[in-house]
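Next up: just one chain, as structure tokens, the form predicted alone.
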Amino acid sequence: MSDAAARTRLATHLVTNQPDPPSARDLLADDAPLCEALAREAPAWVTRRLAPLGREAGSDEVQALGEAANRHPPELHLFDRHGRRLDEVRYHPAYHALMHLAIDHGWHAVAWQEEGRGGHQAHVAALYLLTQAEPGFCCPITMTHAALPTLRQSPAAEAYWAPGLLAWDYDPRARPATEKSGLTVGMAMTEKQGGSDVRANSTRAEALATNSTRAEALATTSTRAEALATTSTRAVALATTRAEPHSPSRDDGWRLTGHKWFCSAPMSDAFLTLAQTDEGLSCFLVPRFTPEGERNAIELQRLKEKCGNRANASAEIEYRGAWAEGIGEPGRGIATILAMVQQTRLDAATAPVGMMRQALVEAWRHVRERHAFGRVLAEQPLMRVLLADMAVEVEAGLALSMRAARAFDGAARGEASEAALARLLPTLAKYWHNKRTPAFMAEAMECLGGIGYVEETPLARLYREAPVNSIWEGSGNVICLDLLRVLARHPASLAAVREEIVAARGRQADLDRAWNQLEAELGAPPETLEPRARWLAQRLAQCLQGALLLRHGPPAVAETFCRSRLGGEAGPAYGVLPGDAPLVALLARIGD
């Protein structure tokens, strides 16, 4: 072949009008709406405390993890090679260096370390930022979080497990508790035939012929429990706790028989569920080991295949006689175990709005550096409109998360106003947020075209994640149907969610008229708001996130967001707002 003919055939593999290859970016000091929100919402130590994850969750070698991590999924190992059981599930090594990235700089522990001083605006925003990462790793994270409230309960099991909850020390391997220094926990309540309705739950417990002593030991316990909460040196707590005469042991506890459909985090030290007793469904916890330090007879039957979530794992188990111990009060399990998904549910409602922020900032990456049409894409009125509705929606959503994790603070310090508020919030921001996410990635791969189908993009794998939280902790009507059951059972957590809105009232037209439909249809019978549930729940969602931005964000955000959500204009797909839309404002805060 000829040089001229060489030149020519490799001229057409000149790659030409496309992106640069993505570059390290901080992720919170590139985020002026999340900036400004811990500013607004959070302490000044909060913000310094994070500067670092911002930094390291955006460098390239983070970013690279969470695409192996995805990428190389969990795999399930039932036996070793002589036949023995093992029921283990090993994870890439990706997968680890991403749990050593949260927990051992405790993004796990900083709500009930810095509780009621900022610890839960810590928490969603470093959740927040970690999702960036790989958001399928944060599910063992969020649970290890939120099993403290349900753990509380029972003021001998909080002491025996708090100090390894606690500790910023990511463990992985399969030993009994006492051997290890951190600790982490997992959640298996559904069962096949009920699903959400976990009244059907069949798993049987049974009471060990001793478990009576376990109340002396509640009663014994209960003052050292509430010093351990209060104590940061965790290291020191664990090695004093677990020598307690009132450790776990074979004779104490429960026996549970029984399968459950999901198991989330299968390789958890401990496992929160619930199982039925002769007073009722009730919660207990399941370690991974029994207290004599034995393999708990927890089988695992397989892993779920999902659409997405890969990097986690979640599996169907049986217990066959697993030792538990029992949590909180028996024949109430629900209400029990409900502690722990109020925490779940707010990261929930967290965990979409940062990947929504993820997906917005790729997509506005490639606009700004691909032309079309003889113009840069972002230069394109069409995809300035739509662009600029986008980072809206993230806005609000980020407002609205961080105003619910300041509600949780408030209500440690006993803020009668900020504990109505935290029990309405994270149903409101689970809902709304998980609703919006679907089609906000399917505009954010458009914008990119063909490549954001393809996944050497992160938008792929987004798309497949996006439906997740929405599911989890509740699908959609499961959980507006909470919502009526808050406002009925609750009135003082409506009347706090009317006092953020009223505060912003008379301030833009759209909101007022939103917020007087709202009050009148609120008024109605139950039978009559049952069926308008998801109507309800959507504008309180976005009435409170309209309040949210008036009275706190940029004046060109929060006309906008009132405008294009509540006004007559109002829509069901992005890309839709009024003619005279700030779109130079808006778009310039999605940043660099």
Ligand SMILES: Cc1cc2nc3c(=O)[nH]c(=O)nc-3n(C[C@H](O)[C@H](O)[C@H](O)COP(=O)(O)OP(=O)(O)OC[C@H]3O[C@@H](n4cnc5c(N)ncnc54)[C@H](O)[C@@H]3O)c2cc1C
Given for the second form:
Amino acid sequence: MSDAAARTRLATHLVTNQPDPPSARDLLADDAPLCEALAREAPAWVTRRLAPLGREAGSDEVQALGEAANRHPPELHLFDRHGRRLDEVRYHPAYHALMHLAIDHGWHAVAWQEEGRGGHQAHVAALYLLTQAEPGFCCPITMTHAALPTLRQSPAAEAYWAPGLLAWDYDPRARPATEKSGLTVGMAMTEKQGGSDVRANSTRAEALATNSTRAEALATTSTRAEALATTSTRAVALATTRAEPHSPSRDDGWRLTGHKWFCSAPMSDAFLTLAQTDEGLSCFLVPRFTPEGERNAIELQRLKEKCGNRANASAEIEYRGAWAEGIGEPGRGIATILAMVQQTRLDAATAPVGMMRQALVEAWRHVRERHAFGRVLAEQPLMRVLLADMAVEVEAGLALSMRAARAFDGAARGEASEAALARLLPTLAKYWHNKRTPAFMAEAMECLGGIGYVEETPLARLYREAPVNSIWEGSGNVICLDLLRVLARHPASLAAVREEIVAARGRQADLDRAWNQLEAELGAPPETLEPRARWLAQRLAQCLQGALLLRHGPPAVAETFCRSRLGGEAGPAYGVLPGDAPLVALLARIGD
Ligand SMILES: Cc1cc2nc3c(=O)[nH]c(=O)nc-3n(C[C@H](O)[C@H](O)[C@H](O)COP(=O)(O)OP(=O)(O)OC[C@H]3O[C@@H](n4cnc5c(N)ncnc54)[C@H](O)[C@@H]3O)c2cc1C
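Structure of the form predicted together with the ligand, given the form predicted alone:
Whole complex next, starting from this chain.
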């Protein structure tokens, strides 16, 4: 027997009927629904600025960073070798590289630096792309982005912190803010006894002696802004345009004592937090270093061992008399921090759409190269229906997220009906997109068969990540209750949604019927609506998605969406479409 024949006989690992290894993708150019949504919703500069991110996020290198950041989760370092407290988290270099990818290009800041000019659309589209590199590190990006509207409620704090938060420079060092070229902010609300119901927070804030002298403090010059001005051109612009910043001193603030049950990104430079005062629950900013440059009394207790979201650290922390600065009006802590939560909710509505897009592309790539029962899987009728249905879901989610982003930019320009939409859409989209995601991930995983359940593909990671955006920033039921509150207190928000839906009236019978039924239910006495809140949220989200697709999307997608989601055969499982659904057109939306 020749050597070659012997090798063939012994070659038990000839690989056949398996897809080629994945290759780099351009996550923007390859995504027709995203390109069209941007062309429709955003000014032209947004697509231009996103183009390099699309290429980079889909590159082999960045995809490998995402995997590595998950395989090597952050580690807690409580003490140095001599026993002094450190309270630090150390991340794998891949995590830092991903943070650089986002922050060094200003994606955490773009919403504010281009506010009203497409900044929010740029932020949301960037988040959708960054999520496809790795969703965990997007948590600190989101929180840093979202902190500003809450900080704005204390102009002095805004002037001090904003230059660092908006700087395009990721600086992970555990150093006082004045020594850093860029800053990040986290959020610590949840306590053991109450997460959704933060009124149960027991963390206590005591005013320091001269706390009432904030106005005087405003008069002092800022060492921080000066330090930043030398390192960041953005900071220069900000430092010159904002009000004179203050330099807080230890005596000018509060002392916080209490425990926070969840605090993600615990290496952030400051945390927006809630604590009880004599006036009631109030909002504070707790920096990691005191104004004198000492480590603040924030002790990390442990890191959570999480189902997913592993690249991101989530800690339990203890304030042991930690120095803090009051933000907003004392006693109005919930209202103050809600300005941040409104932003984080839009991101929590968008991230699942990005994750669904990534899973869809993985599944599509696999089924086009794998054969079973004599045909490539992508030609098997049931597989085609399933993937076409999933493509429709991603497109509907993207349409809603981008519409919400446009509403934020419109609100910033002072447009009343856009402000009314901005109040409602993040909550609505967060609820519904996240209810659609876990089942989507299971289906995408199943498209790959056994290998989908193995960690070497991103599907297992995406599946574990899928529930988290539904839980944080208001869990499903709580979000639905919030939605009812908005509908009751802000009739203009429902009117603005109605306007969006009515603009598509007469184009599709299932949407017309569904909207009529929904309008009738919404007219019921508010106190009777609570048990129906999930249904109302689902229906409102789907009617709006249907209307957006009918007005702006390809007819094949819009018609299929309305018939399969709002028509008589609508059901909970993916892969149920009308028998005459235009599969070729729908599958073409996924791209190559
Ligand atoms: C990975 C991860 C990271 C996190 N990071 C942070 C962070 O950085 N900062 C932070 O502050 N928090 C963070 N959280 C906490 C998160 O925001 C809370 O877990 C969430 O708000 C829910 O609060 P809870 O856990 O106390 O649940 P609960 O409030 O006890 O709620 C339990 C369930 O009851 C439901 N429920 C509550 N009230 C009602 C009602 N009236 N009617 C019907 N159902 C109701 C909720 O929807 C939920 O499903 C994080 C959580 C996770 C998983």
